[in-house]
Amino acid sequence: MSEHSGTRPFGIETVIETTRASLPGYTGVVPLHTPDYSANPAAWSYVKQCIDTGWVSSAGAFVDRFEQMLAEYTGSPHAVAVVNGTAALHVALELAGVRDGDEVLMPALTFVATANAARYCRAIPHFVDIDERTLGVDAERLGDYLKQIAEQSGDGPVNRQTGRRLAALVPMHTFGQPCDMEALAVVCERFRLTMVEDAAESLGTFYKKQHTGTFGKLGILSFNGNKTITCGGGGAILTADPDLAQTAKHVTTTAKCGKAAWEYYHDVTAYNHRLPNLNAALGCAEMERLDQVIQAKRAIAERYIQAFADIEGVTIYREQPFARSNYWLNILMLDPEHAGRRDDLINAMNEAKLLVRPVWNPMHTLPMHADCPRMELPITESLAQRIINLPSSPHLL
């Protein structure tokens, strides 16, 4: 986090003014994060492309080139252009071995996907609690838990409170801010874990220089409207292992492979999850400017770490000395005892066309989740009630 003098007293309208402040000749309703694709003239001459000859859905030059563009950029051998983040960790998850009845290790503070996918594939989503220097999953305490309820089978770590596998770790990178990649590694080949990377908001972040989403057996990015890059929709399954690639593509493509083109023959039951010609056009062309959005979005978090720095009680927090991050979205921290304002000072930003948000509802509070296995949560449980997304869309800057 990082630290303030103090100068200025806590106060709703602090806050507001500051955060206009930030935001200099900006004056009408400010969203949270939006596209802007009048920066890009490519992404219209490409989607042109798309409709001028006719390659519009699932197969076309621009999905494959998209792939290529996230492996160079991501560093990581193989790239799998999908539908969505949901789906690509879903099949993830699914090539990762998790089976029915498994249980899959995810931070409790995450966007509901996370969660989703592990039910897709009929296991139990099992909570962990996080670090308040990452906000991702905090590999001493989950060290130190699984130490008490783990045990190794020939299968693998199984629960010994509930009997069930554990099938995988899931590292969720929250906000583009990335977890302890090298501290949960050793946690995983501690305890013979498989990981799979959520890597849907971190685009354009790196720990120690090595992109997030590459640390796992397998990684994924999400390009949905609201992410740093946007293909209106859109995901990707990222791995090193070619056999893996291979399977992604093929169980995403509705498992077709007859002997000939024109051949409907398709040898397991899979998915109809390939991206779309005319969203993979999008994402090529906002791949060509993610540097430029990147720089972009750091800026911005500078600016909000200057204008906030001599307020009390409120943070925004940083990136760790490990990490380069996207900023995908900036987080204004309040400390514990303003804790019980934050709804009030949401409601005032809004008031104020500054379109702010807090957190998500932890998961083990949604009622699918309720019984689900978890560790004890006191840092989620605090930070969801202190935190609040500022505005951070690159062009703001």
The other form holds:
Protein chains: 2
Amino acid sequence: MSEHSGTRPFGIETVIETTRASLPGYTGVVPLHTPDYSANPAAWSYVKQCIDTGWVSSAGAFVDRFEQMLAEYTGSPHAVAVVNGTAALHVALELAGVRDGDEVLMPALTFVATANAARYCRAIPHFVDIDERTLGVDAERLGDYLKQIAEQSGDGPVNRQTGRRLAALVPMHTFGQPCDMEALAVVCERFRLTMVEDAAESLGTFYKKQHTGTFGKLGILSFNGNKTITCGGGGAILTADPDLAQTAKHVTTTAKCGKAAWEYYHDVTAYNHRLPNLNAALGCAEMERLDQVIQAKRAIAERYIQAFADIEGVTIYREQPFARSNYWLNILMLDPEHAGRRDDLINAMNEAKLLVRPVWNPMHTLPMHADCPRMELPITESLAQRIINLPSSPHLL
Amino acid sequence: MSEHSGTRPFGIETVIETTRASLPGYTGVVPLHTPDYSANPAAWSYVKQCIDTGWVSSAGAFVDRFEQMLAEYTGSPHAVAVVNGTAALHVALELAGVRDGDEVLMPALTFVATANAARYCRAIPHFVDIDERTLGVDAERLGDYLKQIAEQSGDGPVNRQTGRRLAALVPMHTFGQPCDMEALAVVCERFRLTMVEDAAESLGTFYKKQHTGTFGKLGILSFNGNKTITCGGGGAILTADPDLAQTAKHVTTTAKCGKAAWEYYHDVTAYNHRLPNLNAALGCAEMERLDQVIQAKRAIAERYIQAFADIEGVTIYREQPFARSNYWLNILMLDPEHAGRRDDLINAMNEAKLLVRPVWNPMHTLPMHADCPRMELPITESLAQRIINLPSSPHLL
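To complete the pair, please output the form predicted in complex with a further copy of the same chain; the form predicted on its own was given just before.
First the chain shown before, then all remaining chains and molecules of the complex.
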């Protein structure tokens, strides 16, 4: 390696050194993404308020406040807080009309909750490929695919190969990077597909100034412990439709609706997906500093982008021109010729106390979803071998 | 009313005065059951520890510790903490083998989650009557009923009227009062019924020195905000079977099982029912003072029993000889001739800031469960009109 060459060759040690150099001051274990409340005194103050007053459970002012803050930040007219992102997605799919034996189109490259949520509705995941530029559903290839397999019925689009209704498309914003939403909206419009957005990873991510999760009929957010902000657990359902919002609240809170407040009457089979006030309190505190968090995360991304710029054979993913990303988890992408080194690299980095991880095993490679319908998935299969997530906690700045 | 009569006639004002007299020192609003951490500094300390360290989410030492404390207290070899009691019951039924189109026997007088959990498994609730002495499933009448409707198949008992498998019996310990477990065990044995115990309300309740929730193949607990102890939300699955315990943990934590810790591989369609560490911390603090809590609740029950002893037409429920009850919610039972006054009494008590409530509307009276099979339910129908729960928070002592 010459200091004059302008480039450095790919190598495990080089990647480790460059990652470390991007995170000055962190000599020990660097987790992938963890909460840190040391800069946020409101976290303890709000949580303490819950304990002091005894309002820790499923009713309480922080739940309402958290919903208001989410609605305001995302620009979604309504936000319904629930116990986690998986529960949010399950209910959103149900409210979008997903039923037994339907198919739900979704990227093959996603966290397993996306596919599981369809299964909870007794629907069948139908996997589509992603675009290497966005890491999300490839609108153009989806359109071509639907031209082949979809036909319209009185009940919406149907997969003519299986005879099953195509009940929804669930775009997922991978590691916080937004899909090309305008292009996907065109496809949904053209094929009369209902869109439900899995924005579990993209709180703080905008597509052309519109927040992710607000393009579909419904969208969902997650506040799991590894996310941009966390309530411990936590999730939310977003929708512009007041009736859907009301139903979402109703069916996630056991559908209790007696004439008197004290009456235990329930009118539909519903869920106990309530977010405890204790967790909502933490969410409120986190929302107050979300702008700072996103700023820090974007700065870390920029550091990685700069630091890795001269290493051959790897790229740090950079947001698309239409995107303002939260850079939830930074993405180190290996060129195809280095794909075979991925696991060695991950192991070496973990041994070097950089707790990196690969992207998920694609859904069609998991035993319970292996028989699901799918289009050709060349980009998914290629990227699944080549993505490593780098430590991205905002406090690493 | 004569002071020499030894009895006082039934009257709304008398009930209100007697309730107030049982709770000296509480002049304002008296909620039904609320947490109060003022006597439990560990609540603040453990929760603060989560926030200080950032360990608020689905991994963390308090989750393990909470599970250990629950196992130790209940005598259950295994306890798996989950996000709430409803989630626990859903998974327990699945693990007990409840499948599409099965029937699940359960009391008609229960909180709606019992019936909903069967529905999540696509099974059909089948309602049975309760015993006025225990407020739980009447073992003798259940036995007689099963003699009529059940026949044995290679796949277990079948309802010969519907042809559906009778997959489980779910006894529920109403307001913390235990069912007659030995009698129910005999019925289950005789008819080869699997028992899954809904002990959502009965942490701290023992039947002949054995903790409720430990008699069935699986049992569940709830730590919702209104319960004897709370984590904000929270629930647990109890079982003596190590394989079931391992599966319960696996399927409530997304079934993640890659070869390396960093691998995102999952082997079955599973759930995200993880209890956040933040909530488990509160649970640990509450478990430490559970003995005191139960003592206080039993003392409050004794006060009500004494105070109402001389009022005609009402009874405070007292535990059965085989029981050591947590007296989760105290029960004021109106004699049948006063049933028509129940709602007036509840309204008047709520206006007098005593936030009492009636028992649940029985499951067969709710629209979504109205068509379910059921036996004759005379006791359920009678008691549903006559039960009022009195304020029972331990800090009312």
